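Here we start with a single chain on its own, the form predicted on its own, put down as structure tokens.
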Amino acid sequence: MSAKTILIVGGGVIGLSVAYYAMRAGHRVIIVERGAPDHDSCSLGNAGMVVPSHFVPLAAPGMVAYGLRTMWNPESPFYIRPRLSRDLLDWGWKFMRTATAEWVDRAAPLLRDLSLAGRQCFIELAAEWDNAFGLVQKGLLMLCKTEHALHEEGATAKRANRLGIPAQVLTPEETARLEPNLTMDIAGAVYFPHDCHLSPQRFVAELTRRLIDGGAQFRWCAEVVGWRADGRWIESVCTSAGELQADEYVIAGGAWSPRIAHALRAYLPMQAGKGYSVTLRQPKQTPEICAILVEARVAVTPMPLDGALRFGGTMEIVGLDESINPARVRGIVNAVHRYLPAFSPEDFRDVPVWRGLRPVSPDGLPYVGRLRSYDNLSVATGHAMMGLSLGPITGKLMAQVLSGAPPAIDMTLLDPDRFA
């Protein structure tokens, strides 16, 4: 295999990724952002959670009326805001004709085998970096308010273990026993001992010294106006910096993708969806394995090496608005008490509140490989939620097409030009 220039467009966790596995493959790499070298992308806030336990794709059975449910709820954990948009509709479209239980019979393999490579993936690179990112190996609670919760989360368990993915339904008094140091006021839990958690704003500063040290340029600031082509060979990308060339071009740019390709008649159906989250820096009780509020939808994760304690969550289809909307934080602040009775609303006053949009496919699968309209153009994105947690096999995987080696995990379901 000869070595060749790859330029990525994007320095979120899958761009960085695919960055770092291409690097160890023996390329060299370049990596366009258009934010700073501080920027805020959408991996750095997150709950930083590596999750087996999530096989069930966004697009599934009950989604569609659990939105049109909760919508009008500005602190519900999902809502879409009534706008006159071609792309927004032809995304639901796509979403409702999606979300059967056909598609998750056929997804939910794919999403086990990507999500237990990533695992091991970060596993590995625990061992090889001295666990900078702080990887904790004591798996997922999801916490149940209410009886009705804890039967449909008790048929997930089951359908995890069929699939090979371990899952035990525990009693309140179990659930005590696993986390010791936290108050709980629930009707049970389901644990998923496979799951981890980390620091996701660590893992992504290691990820960028390493690519740094090993050569990697970084092109910051640099927003891409344009693309030069020839035939099926793209020749360049015009930035906002400069003209950059390569020899193979991968877009891994967020929920920017679509804007980032529409220049090259690339269809990659996708919706911006903002998440929240807010940090307590000193938090009241520490628990020592993540958790998801199951009603809520609000993730809970220590945050390994500096003691924080993260809650994040909601779905907010707003299109690429990055504003803060007070009630969507609302709605996190307020479910935390009704199953954790020993914060408060209070404990959150003066918080900082972070934000990120997450790129989300109408599918609930991401767009990963190669477009068929170009010879060396690729596409690494559209992973929802899961962007951190299936961020290195991502990459692993693209480095494998971009090397010209066949992937080690089928990536046919992820075909970018599913929806063309």
Ligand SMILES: Cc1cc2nc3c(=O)[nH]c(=O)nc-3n(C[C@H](O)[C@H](O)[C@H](O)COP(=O)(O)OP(=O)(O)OC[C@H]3O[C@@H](n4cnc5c(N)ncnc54)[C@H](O)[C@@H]3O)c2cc1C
Contents of the next structure:
Amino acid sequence: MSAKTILIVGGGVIGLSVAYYAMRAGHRVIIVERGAPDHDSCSLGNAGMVVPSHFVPLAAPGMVAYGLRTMWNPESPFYIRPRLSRDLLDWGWKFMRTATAEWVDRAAPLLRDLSLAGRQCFIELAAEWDNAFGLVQKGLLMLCKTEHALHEEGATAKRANRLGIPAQVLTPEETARLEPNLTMDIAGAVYFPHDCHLSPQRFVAELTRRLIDGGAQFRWCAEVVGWRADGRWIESVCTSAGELQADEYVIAGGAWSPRIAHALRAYLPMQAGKGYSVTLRQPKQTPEICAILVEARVAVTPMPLDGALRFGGTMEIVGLDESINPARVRGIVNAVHRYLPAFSPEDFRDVPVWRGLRPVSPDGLPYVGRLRSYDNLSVATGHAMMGLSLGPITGKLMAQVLSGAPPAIDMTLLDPDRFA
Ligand SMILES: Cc1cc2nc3c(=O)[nH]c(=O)nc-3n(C[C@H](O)[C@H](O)[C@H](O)COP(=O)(O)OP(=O)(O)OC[C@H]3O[C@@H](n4cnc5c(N)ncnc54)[C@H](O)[C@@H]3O)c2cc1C
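Now show me the form predicted together with this ligand, since the one above was the form predicted on its own.
Next comes the full complex, and the chain you just saw is listed first.
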């Protein structure tokens, strides 16, 4: 393999992971990021979970009905702002058509393989980096408030077992034995022992540091505004800080990727799925295991290394709008008390609210690989709720693609041209 210069657009967890594994494969890398070195992104304030438990794609039966049901509740965890947008209608139509049982059967084994291989990457990186990002391998608890939710999660657990992912239904007493430091008011839980959690900020910071130490070039405060192409060949990328050249280009701009790719006539149907998190620096109780409050769709993660406790949730499809909607944040805060009575909404008073835009494809799978219309352009985006979890495996697979090696996992379903 000959070493190439690879330019990656976007310094979130996906762009950095692609850069890191490409550098390890012997390539020179340039990361072009519109933000400054201390910029915020969706990759920082997320819940930090590594989730083999998430093998059901977002586009699954029942999701459309659920979306319609919850649309009118301002505090609900899922919301699509109705608006006359061609992109939204097109995305919604594709989502509805894909959300079938057959699609779940096809996508689930791939999501399992990606998640388990991704988890293995984190374990290896933790060993190599002296666990600088606090990987905790204690699993994940799906905490159910109602018998109905427990029954549904129990069915998912059986399905997980059939796919080779361990999962176990627990009574409230069994859950309390696993999590003795947390007061819970629940009907039961499902335990996924292979899930993990970590500090996303520390992971991104360590990736950045290792890239810089390895000789990667960072072009901060450089927004990609256009491209120069000659036929099937991208000659250069135009940024607010000047033109940059490379042998290969990778678009990893998160929710902004369709906009970045637009000038190249690349068609990546995507919506931004806004989520929020609030982090208690000195929580009243600190769990050992990360959890999801199932009916409320709130993630609860003890942040390793600093003793904080993060609560995250909601999926608002409202375009590239980064404003904070207090009603949705209230929805998260009010839900916590119902499952974890030691916490009250008062605990969250004056706690800063973080928000991030997830890049959400209409079929629940990311776009990873080369685009057909050019010989030196690839995409790595659309990871929705799993971008941290799948970051390293995406980087590893992309490094194989860029090096001309066969990818370790069949990437056919991730084809970025699948809707073209
Ligand atoms: C509340 C919440 C909780 C979550 N919890 C989890 C979790 O527990 N586990 C998990 O796996 N995932 C989780 N996620 C999802 C995860 O955070 C995302 O999937 C992931 O961060 C996406 O990474 P990215 O690199 O694709 O995008 P981003 O992090 O958004 O990075 C994209 C980068 O591209 C840059 N950019 C954009 N346009 C341009 C341009 N024109 N020129 C140059 N640069 C540009 C942006 O500035 C940004 O830095 C959560 C998300 C939210 C909102």
